[in-house]
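Just the one chain here, laid out as structure tokens, in the form predicted on its own.
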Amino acid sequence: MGVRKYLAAMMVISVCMQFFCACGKQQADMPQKIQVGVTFYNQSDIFLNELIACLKQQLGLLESDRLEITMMVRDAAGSQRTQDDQVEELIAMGCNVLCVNLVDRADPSEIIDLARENDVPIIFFNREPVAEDMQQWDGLYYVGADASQPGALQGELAAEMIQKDDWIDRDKDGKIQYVVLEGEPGHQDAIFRTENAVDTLKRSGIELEKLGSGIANWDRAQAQNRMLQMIGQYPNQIELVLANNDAMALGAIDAYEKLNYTESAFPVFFGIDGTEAGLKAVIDSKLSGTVYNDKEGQAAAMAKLAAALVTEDGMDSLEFENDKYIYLSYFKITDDNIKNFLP
């Protein structure tokens, strides 16, 4: 009887061991899950839509039998309060890494507190928080481009064209009369893009006369309205339009077309970002030049960083500045290289 009980007990133990081993193997075979929550300041921003599409593509390239990735996107519609609520929602839905394009780069504290309390790292992108906020927690990172670069490159493109084509100075007074379309009041990129473009033109020996400027919030329709106002103030006087992004440069062109100006009476227009519409306008000779904001490079860096933060593998393959920042370079778009940047 004792032998029977012993054998029965051994059989139970054997079955249990097989069960637990099978469960362990099944668990080991299950893919690791990355749930990326994305919130950005406004869906009307063409460049950000293109960047987020690139991010989705790059995350898809990282998927495998061992890694399952999902991405949830929210539009904050220009409201920081809405974005704070979206971050709370995305965390509640199980997102284990966040990509945040801030509505207000000076007001990320509530988002940071939510992420820290739930131990969910944040990759800020395109709108860089102030340095003090980035030091609030170790789980904060930034991926973007050097804000000082694009304005200088835009200024170089404009200076090269002005020096080559004297017809731009239509009134032959030795000065280039210009206007600026600015992205957003107090926005770091808008300030740097404007100042650096103008400073670069002046350092290149171009004498400038500023006629006016308008805030158009990175938006094509708003830029058209601002440009219509400035054309009304300075009819046939504007020789150069510097826009903080392609959408506003295209809005300025729309204004001249709406007023039925002939192309020979157009000023020259320069944008920044190298969006699909911007590149097409360069090819069609409507936009005189743009500066390419490397959305593919930024998206690839964001995807790799998001995966590394969740899987704890691959951080050493990323190049950081000050342990938190990944910066990608801008590129001047020229006739020689534009085909390399077309989608």
Second form
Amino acid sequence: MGVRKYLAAMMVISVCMQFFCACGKQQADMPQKIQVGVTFYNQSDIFLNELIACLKQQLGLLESDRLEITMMVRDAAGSQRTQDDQVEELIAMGCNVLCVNLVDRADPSEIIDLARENDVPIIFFNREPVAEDMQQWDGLYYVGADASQPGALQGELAAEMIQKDDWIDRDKDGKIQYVVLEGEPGHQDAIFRTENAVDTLKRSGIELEKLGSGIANWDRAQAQNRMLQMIGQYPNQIELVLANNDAMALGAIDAYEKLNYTESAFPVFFGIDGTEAGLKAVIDSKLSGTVYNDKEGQAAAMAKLAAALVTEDGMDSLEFENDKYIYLSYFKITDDNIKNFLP
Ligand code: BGC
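Switch from the form predicted on its own to the form predicted together with beta-D-glucopyranose and give that structure.
Every chain and every other molecule in the complex is listed next, the one we just looked at coming first.
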């Protein structure tokens, strides 16, 4: 090769090198992208809407020059089939981490297969898959609240009030006639909440008589209907309503209001969650008490975990149980501390 050709070739190589270096530099300066795909079992669920709003906020707080975060949300409208398709779609759209609130907590296999094939980790939340399914792959995590706690805390709140205010035992028979409004059958929270609340009341020395119970699937309107049926059967006998969540406690209050009962003839109502409407009802003295389901804490843990899984940095700052689970605690809400929970 002549000198001129040699020099020309060197110049081309040098220009190319500069070009590639520049590209590399630009890559290094570009923020890392976290694309979070969220799918949840049903958009009519009040607590989940509030939890997902918190997740959006928490992810926003993690954004920086180095991290660009987007979140895409899908409503599975109560169908596991739809949710499986949504996971496929979210992965195809480029999500590199998924947050899944299962429709059917016993049926996550298709979702797990899709995630594993594409190497996209999953954070299940609020509706806990069974332990064997969580072992299917090491890219699976769960963030939720400790299901064993809130029933006992609700029982303590009710026991304290019954011991203090003897008007609650309206017929003065020394027993508290009660009904229960239960969440979805098979949900880890519904299973424990009723059982633990009743046990705690009994252990506190309260004599109880159960008049009835109704499944209202966490839903205010369904709870109102169940309650109307129970009031039809026991028009003045119900003294205490234990509801597995605030939405159903509010549905029970709706039923008494619909029938034009005077407030002095209402039983006392207890919920769980501390949703915006639930807290307002406590402030208005319609709801005697509720237990806080720490949506901010759960959302913060999910956001940190999502970021850590994508960036491979920060896993050490998270506290896991059995390497995969993060459980947040519940809190009793009383007149003294309610201000701390208001938005
Ligand atoms: C909440 C309910 C909610 C349910 C949905 C529970 O932990 O307390 O309000 O409807 O989760 O899965």
